[in-house]
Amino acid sequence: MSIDKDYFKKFIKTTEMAAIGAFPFIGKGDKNAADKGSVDKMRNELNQIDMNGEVVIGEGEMDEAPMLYIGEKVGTHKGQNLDIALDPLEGTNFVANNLPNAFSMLAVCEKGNLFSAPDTYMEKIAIGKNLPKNLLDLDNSVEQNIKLLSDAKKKSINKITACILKRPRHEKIIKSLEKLNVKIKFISDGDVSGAISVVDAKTNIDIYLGIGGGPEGVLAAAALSCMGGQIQTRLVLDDEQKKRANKLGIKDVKRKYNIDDMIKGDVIFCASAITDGDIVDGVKDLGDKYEVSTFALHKNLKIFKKIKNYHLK
């Protein structure tokens, strides 16, 4: 079964015009005010669309998000059984001090495809595409996967680059990179921007690692899995998630997950950026319309592009 081509076109204007919702409060130190901004347009533009959605990784859980819940069905209750994934502002705070790299996305997939991650901690590692199938375990040591890595590229280690939150958490992992002579791209935010990097060329990104959200583990995962690429994932819970992660359906807390079990058949994936990215160009502003980048994917009709569109005021 794949994800009706139609809905293609109508998944991008929907995180295009959530970008747009955030664009008003570049910089303007409101992150609040540019997450309500892109909820808003993009439920507004899902609840227009003829499907049968639900939100299976959105804002957070029923009490403590209005909108765009988890769990909250959208579209007209016409049209195919949806599954989707979003995040109408990754990055908020990128687009509170007007720094590159935030995005409006989200990723659909056919009922009951899509890994539902509890909004807890998530262990990553991913890498790019044409390499062996789970190459890299994260159970290995740094030392071991950069290794496996270089061999499979046949890339010199110190060639290779690797891409990771900037956090105290990642200590360890940093002094195991820098003693290897590994290149680090450190990043602030946008943890699924991050993990993407390591399928887009331009980007020049071999390897992401750490510890990030889960929810974006499952967004960078579908658009990974529409490029070939890899991602291992482990959730990070405390007692109080793991009973969490329990009521969700997830019995065994300690199990690794590869890309194909968190993502099953089709996938259609959006990504809009709001402020200039790695991957795509910001909202502009032309006077009478908006310009907006896209960068969108749809796995069984192997659409990978990066698009422009034009959206009156």
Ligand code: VTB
The other form holds:
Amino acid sequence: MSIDKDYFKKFIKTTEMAAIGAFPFIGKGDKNAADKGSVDKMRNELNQIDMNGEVVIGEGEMDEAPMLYIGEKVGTHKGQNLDIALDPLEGTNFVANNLPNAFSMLAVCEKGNLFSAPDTYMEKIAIGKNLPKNLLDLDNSVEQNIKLLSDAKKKSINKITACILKRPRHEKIIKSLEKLNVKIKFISDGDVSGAISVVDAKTNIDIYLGIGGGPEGVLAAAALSCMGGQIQTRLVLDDEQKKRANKLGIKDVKRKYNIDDMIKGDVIFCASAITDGDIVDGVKDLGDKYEVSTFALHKNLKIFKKIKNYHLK
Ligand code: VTB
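Having seen the form predicted on its own, could you give me the form predicted together with this ligand?
Every chain and every other molecule in the complex is listed next, the one we just looked at coming first.
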């Protein structure tokens, strides 16, 4: 089974409108207002689509409404049964501070095929295409993983580039990378783009690793699954979060997830840039209309597109 091809354009429009929703807040220092701008537009678009949609990865849990919460039903209740992972504004700091790489994004699978990760931290390790399946493992040392990657890519270790969120929690990993003389590309936020960068030859990034948001890990997995990349993840949970994970149906909280465990079957992934991104340009105000650029993928149809559309004000 595939996701009906007619949905592709509709989901692209959804992230486009969400990006436009955040646009007035670029550089205004207000993360929450920007987020709300995107959420409201995204919900409005989703609810116009003929589908039985359910948010499985969202902005919070039920009591945190009016965010697009986990379990929220979206669409007109006619059409295919779809599960949706969304991040109406990935990179709230980027919008607030007018920095590159803020996106509105979502991923869609058929019902039951998308891992419903709780809004907690997640360990991640991602690599690009044409590499042996499940080459790396979160239980290996950084040294072992880099060596495996260097051998598989026939690229010497000092030419390998690793991307990682700049956070104190990564001190140990960063020390290991430095000792190996690996090139490091630090990012301040936005680890979906960071993880996806491993499949973009232009970035020269060979591996993404470290701890970031769980929802962002699944969104990255959706994009990587369309592009032939790999990612392995494991939730990082305190006792309270373990209970929440159990409620979402996760029994083994220490489980490692490979890409096929998180994303099954067909998937659509759309990311519209709000501020200029490495992948596509940000929203442009052309006076009477907005220009919006989207990076859009449909796995089964092998569609991999960068699309520019215009929306009248
Ligand atoms: C990442 C990144 C997000 O949060 O998931 C990160 O993708 C992880 O959380 O853009 P901390 O900021 O607590 O380290 C963001 O940076 C913001 O949601």
